[in-house]
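First, one chain by itself: the form predicted alone, in structure tokens.
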Amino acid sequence: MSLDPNTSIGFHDPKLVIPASAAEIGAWSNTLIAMGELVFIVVIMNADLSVRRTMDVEMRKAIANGDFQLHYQPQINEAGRVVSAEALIRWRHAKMGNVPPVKFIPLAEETGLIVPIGNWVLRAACAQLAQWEAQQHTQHLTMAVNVSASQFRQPDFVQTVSEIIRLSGVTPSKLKLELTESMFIDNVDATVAKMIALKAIGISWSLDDFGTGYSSLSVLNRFPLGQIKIDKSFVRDMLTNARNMVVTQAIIELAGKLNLQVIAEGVETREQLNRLREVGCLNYQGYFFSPPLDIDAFGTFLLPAPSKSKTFS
């Protein structure tokens, strides 16, 4: 049977067909539904980018006024002792309240604010590490600094890091500057060289986050680097996850190996911190020894106190 091209096929039984006064309405109320979500979504949009042109105006006040400051997060050795900190910008607000920096790193980078902002940290942090160099109990102290993308990408990174090195007065091999995995994926020519340079005055790079990229066996093979730090996922899962202690131990056996010196970040138990022992990692980083810490709370944590020398019993 054939059927003619013609031919309406539909609902014939009146008790079946919406009545024209019926479908009118319908249509009237999905139109209506639809601007109502397209109106709500304006909303949303135009409130977005209204907070995120009031932080982009409250960024440039806190770099002009110098509002941001610098918290300082222990790094242990495998004796117990503070060897290291890592400097970490946090920004208090005078009506926002404590700013985190995942509110507005990404800001800064999408803006490039972080190019100024990441330059104050650095100076921040070289200042802070000549005065522990001026004082006999902290002169042995390091300082671990994160580079981004945008502020190490600068034409002139290498220029403004030494001066900013000059000017402080510090030691350039007791700064140590921290780089992600992904940093190394493009223009790998300009990226040795600029790591060379700084390194050729005494500055060490410590590779972030080692493990969570694609291209970690190559970032070792070529680039001047003088650390990695085990990225906390691989530390927070490896009493549950068997596959991450086998990466983890495999990543401080292969680092051993090309003398490269290698931090655990995120140890937050006892239980962590036993096991990254027992299988040779000899630096660590996390909340079971402190969270990052203001300068004045961070030089009380420095004095020897009997309960700090229990975490390595």
Ligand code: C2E
Second form
Amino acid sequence: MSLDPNTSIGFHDPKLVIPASAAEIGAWSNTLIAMGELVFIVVIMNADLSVRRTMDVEMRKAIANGDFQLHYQPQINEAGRVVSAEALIRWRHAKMGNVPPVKFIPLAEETGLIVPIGNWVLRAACAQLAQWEAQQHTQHLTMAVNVSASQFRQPDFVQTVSEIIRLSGVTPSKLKLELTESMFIDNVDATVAKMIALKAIGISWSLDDFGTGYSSLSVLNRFPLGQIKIDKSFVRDMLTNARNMVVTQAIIELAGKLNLQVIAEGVETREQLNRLREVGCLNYQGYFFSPPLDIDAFGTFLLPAPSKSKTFS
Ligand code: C2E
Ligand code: CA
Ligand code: CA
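Since the structure above is the form predicted alone, I would like to see how the form predicted together with the ligand looks, so please show that one next.
Full assembly next; the chain just shown is listed first.
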């Protein structure tokens, strides 16, 4: 039997036809459900907005009250010596407790608060560097400071950094500024000009999270970098993912040919450290050596201790 597609089977059976009143109720309930969902989304968005507003207000207070702190994570050379530290911001809020940077830095980026926060970080890091320079056992230390995109994009970035350095009295070559690849996408000429201007006074540039961007290789010869930081995701997967190991090795070789220093971040195990050494990476940072420390703990970490000699076999 062939079915005529134009024949609607059953629809004319009065028992199967939905009464108009019921259809209306169905339509209404659909509308109500849709409205409910909309209200839910609006409530969530408002809640999100209010969290963001609260965070913004709290960050402003934190700037005014001096509630931010810096912690320092040691950077170790091939001889096992602490040669540098990365300054990492910490925010201990009276009610919210420790707020991790990933929770507030991106928001500060969006609202522009990253500019005063970043300037505070630079001033605090330089003040610390000045203290290290004044003491014999710490005067060799350099300091890496993270610079965020909107901070770097400020028209007066070069003057601001130069002024902070000048006022602190530190030797500019002790300061290393960390940028990420995303900053190299737009305004290439302006970016290069800023980097060259600060390099001219002695500041060096490190490329953070290397390998995670889209244009890593082209960035290397276009910008006046001194160091690249192999991203922790490479270090983490290096021993279990052969392709990752090949990429890591290629990065290290290329950096060597371009006269760039390489540092691996996120080194957590001796196996990772040994493998990195084998393939020629001679600077390291990560929990295997130490987490970021407050200034007192960092001072203690610097003291010679017999236990630390086991770090390098
Ligand atoms: P980042 O610059 O890539 O910093 C390294 C992050 O990895 C730090 O997280 C550090 O604590 C963590 N880390 C260190 N060793 C290990 C390890 O062995 N394993 C693992 N899994 N992680 C390790 P933190 O301090 O939470 O900072 C997160 C991010 O927030 C930073 O990533 C940076 O992008 C941003 N940030 C932190 N401080 C500042 C700052 O002063 N200014 C700006 N603009 N950004 C900052
Ligand atoms: Ca960094
Ligand atoms: Ca990083």
